[in-house]
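Take a look at this single chain in structure tokens; it is the form predicted alone.
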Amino acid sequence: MTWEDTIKMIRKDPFYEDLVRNAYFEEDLSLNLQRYKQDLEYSEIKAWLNELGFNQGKILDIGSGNGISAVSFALDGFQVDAVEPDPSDTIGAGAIRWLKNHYGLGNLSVHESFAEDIGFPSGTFDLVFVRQALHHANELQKFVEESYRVLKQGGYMITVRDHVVFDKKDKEWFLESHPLHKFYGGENAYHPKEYEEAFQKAGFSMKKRYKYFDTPVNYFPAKKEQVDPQVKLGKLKDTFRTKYSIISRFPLAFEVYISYLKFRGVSFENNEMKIPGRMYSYILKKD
């Protein structure tokens, strides 16, 4: 089964309704785009660009999928080249071209190619952006080296939402847990050291490494209050005070209660190792 076949299939299955929505896989391409531009992930990425002082220039969007990030950047005024090897109208270059025509985007070009063979002249782009594609690399080092080559001096590479694993068993757990891998067999992940060694060998300096719980870009569609231990603890405290109003008058009552919960195995700390194939994001610079 191909990736396109898989997406078409899960669109018809109510079991995957949330996944289809949260992964922007709905049949209405413009709806996917509109939701992505309004959601927290893209807002956070735009905030990163603002922090870097990047508000104009040429962007290479590698592994563009159905075009949600490439078209979003183009609508925000950037000159964008989208690279996507899948030609399909559902989830590939055909979908990007449909969005390009739908929005009349003269500042967006679409190329059907793998990242390892993009073929643009050296020093062409101000930013290389990669969303959920680096972990699919056929040749990780070549993918990163090509990204470095086509960047201008002082340019940035931002790669977001890439799966990381820490050993063979961890990778097996991730692949077994992935809801779609069993259909098309195309998932993959690398150890953080593999990503970071590839960056270093290519010549990049790493400006930021965001682990899973560091940014909503990684843990989206979960909300901050769902993953922040302090928020969870605050809600528990409010519940405790409401439910046990008399006991809560004692200064140490809540602390005793928390100690009891910890003794029973309740954790109030985030542990990314409990997330199969947790995602990382990186901001890199070509100095």
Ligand SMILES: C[S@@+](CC[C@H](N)C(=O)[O-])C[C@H]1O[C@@H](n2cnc3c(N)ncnc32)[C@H](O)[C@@H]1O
The other form holds:
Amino acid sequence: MTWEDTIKMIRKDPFYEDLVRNAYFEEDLSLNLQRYKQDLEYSEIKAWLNELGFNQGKILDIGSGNGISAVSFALDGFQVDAVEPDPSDTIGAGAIRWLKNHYGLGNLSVHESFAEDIGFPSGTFDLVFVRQALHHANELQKFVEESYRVLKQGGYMITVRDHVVFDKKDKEWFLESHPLHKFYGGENAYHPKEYEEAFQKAGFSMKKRYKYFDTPVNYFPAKKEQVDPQVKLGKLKDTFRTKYSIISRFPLAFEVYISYLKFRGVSFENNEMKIPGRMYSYILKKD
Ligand SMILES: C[S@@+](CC[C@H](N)C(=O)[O-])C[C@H]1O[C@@H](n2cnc3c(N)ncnc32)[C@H](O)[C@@H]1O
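Let me have the form predicted together with the ligand next, following on from the form predicted alone.
First the chain shown before, then all remaining chains and molecules of the complex.
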């Protein structure tokens, strides 16, 4: 089954309703776009750009899929080139072209090609942005080197939400746990060292490495209280006080309750190894 067939199939199956919505795979392309643009992930990314002092310029969005990030940047006034090898009207270049026409975006161009063979002149872009596509690279090193080549001196590459694995077993666990890999077989992940060596070899300096728990960009649409054990613990303490007001007056009562929960297997640690194929994001600079 192709990626496009997979998306069309899961749209019809209520079991995947949340996944379809959370991954912006709905049939209504402008609805996906509007939701992504208003969601926390995109506002965090805009905050990163602000911190970098990046308010205008040319963006190359690689592996754009149905265009959520490329079109959002274009709507925000940036000059954007979207590179997407899949011609699909559902989840590929055709979908981005539809959005371009829908919003009348003269500042967005769509190119059907792979990152390893993008063909833009060197030093063209101020920012290369890659959302959930680097881990799909045919050749990781070439993907990163081409991104470096087409950036201007002083430009940035931002890669977000790429799956990381730490050994063969961890990768198998990720592929088995992935909800769609069994249909289309196209999932992949690299060791953080593989990404980081590729960045370094290409010439990038790494400005930020965001591990899974470091930013909502990685874990959105999960909320901070769902992924951050300390926030979870705080909320639990409030509930405990309200629910067991008499018992909670005893010193250590809450600690005993937590020990019990731990005994039952509830984790209160920021342990990314408990998340199959947890995602990382990077900010890189061409110095
Ligand atoms: C998981 S999707 C992400 C799409 C989009 N960036 C998003 O976040 O919704 C990965 C995308 O990368 C594209 N892709 C896969 N290999 C690629 C490559 N070597 N160069 C560029 N894009 C690639 C796929 O066609 C797919 O659209």
